[in-house]
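What follows is a single chain, given as structure tokens, in the form predicted on its own.
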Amino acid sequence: MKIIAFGGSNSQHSINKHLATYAAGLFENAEVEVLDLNDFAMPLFSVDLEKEVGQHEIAKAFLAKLASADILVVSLAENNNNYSTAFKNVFDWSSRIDKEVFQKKPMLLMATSPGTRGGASVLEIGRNALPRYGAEIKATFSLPAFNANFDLEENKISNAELDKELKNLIKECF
């Protein structure tokens, strides 16, 4: 089983990439590939630019990575209660090539933030919108107060109750 995981941020210190990496590692007998959205940087999408350059090769590469997966583990970064620009741009370019961006792959959809809401706004947006683009969301998970509940040195959730919740979601839904 192959898992493609990524955080929906282009920050070099993305807390969502840490969470996605940790969660993907919880799947038994899985080959995990963690994507970095910086590897999929493209000019800001516009229909005018699309007319000029056509389907962007980097968006094709992103879609090919998703196609190689059996399961997707995605942790959305929240910027101003919405997707990060980096995620939205990759998503926009990709959706112009294939509306089914997520290709009917089973998905663990997550979010985290330094605040106590744990990216709840972007998680709700993703839960409602991404299925229209081929996401088969099997479970969602929010990690509140990332800095208090995640140990960066150990690269794992440090709050035992939240860690158990995530592990149980994976066991029950996948």
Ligand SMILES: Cc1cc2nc3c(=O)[nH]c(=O)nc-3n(C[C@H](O)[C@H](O)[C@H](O)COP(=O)(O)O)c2cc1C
Given for the second form:
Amino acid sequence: MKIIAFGGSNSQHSINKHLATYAAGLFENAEVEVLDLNDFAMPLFSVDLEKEVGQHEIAKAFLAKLASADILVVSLAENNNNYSTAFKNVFDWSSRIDKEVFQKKPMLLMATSPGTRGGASVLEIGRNALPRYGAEIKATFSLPAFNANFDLEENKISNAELDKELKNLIKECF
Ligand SMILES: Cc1cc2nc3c(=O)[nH]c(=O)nc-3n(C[C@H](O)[C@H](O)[C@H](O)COP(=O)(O)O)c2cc1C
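Could I have the structure of this protein in the form predicted together with this ligand, to go alongside the form predicted on its own above?
What follows is the whole complex; the chain from before opens it.
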């Protein structure tokens, strides 16, 4: 079973990439590949640029990575209650090639932020919108107050209750 995991962020120190990496590692008998959205950087999408360049090769490469997965583990960064520009840009370019961006893959959709809402707004946006783009969301999880609840040295959720919640979700939903 292959898992493709990524944080919806282009931050070099993305807390969502940390969470996605940790959660993907909880699946049993899985080969995990963690993507970095910096490897899928493209110019800001515009219909005018699209007329010039057509389907972007990097978006094709992103879609090919998603196609190689049995399960997607995604953790969305929240910027101004919404997707990060980096995620939205790769999403926009990819959706012009194939509207089923997430290709009917079972998805664990998460979000985390340093605040106590844990990216609740972007998680809700993703939960509503991504199924219209081929995501089969099996479970959602928000990790509030990342700095208090995630141990960056051990690379794991340090809050035992939240850790148990995530592990149970994975066991029950996948
Ligand atoms: C432009 C900008 C807007 C932000 N807006 C929000 C927000 O609406 N809600 C929130 O909880 N955190 C917000 N944050 C803080 C992010 O959650 C924080 O930077 C987090 O580390 C982003 O995830 P990442 O590290 O995976 O990129 C914002 C950060 C930036 C730079």
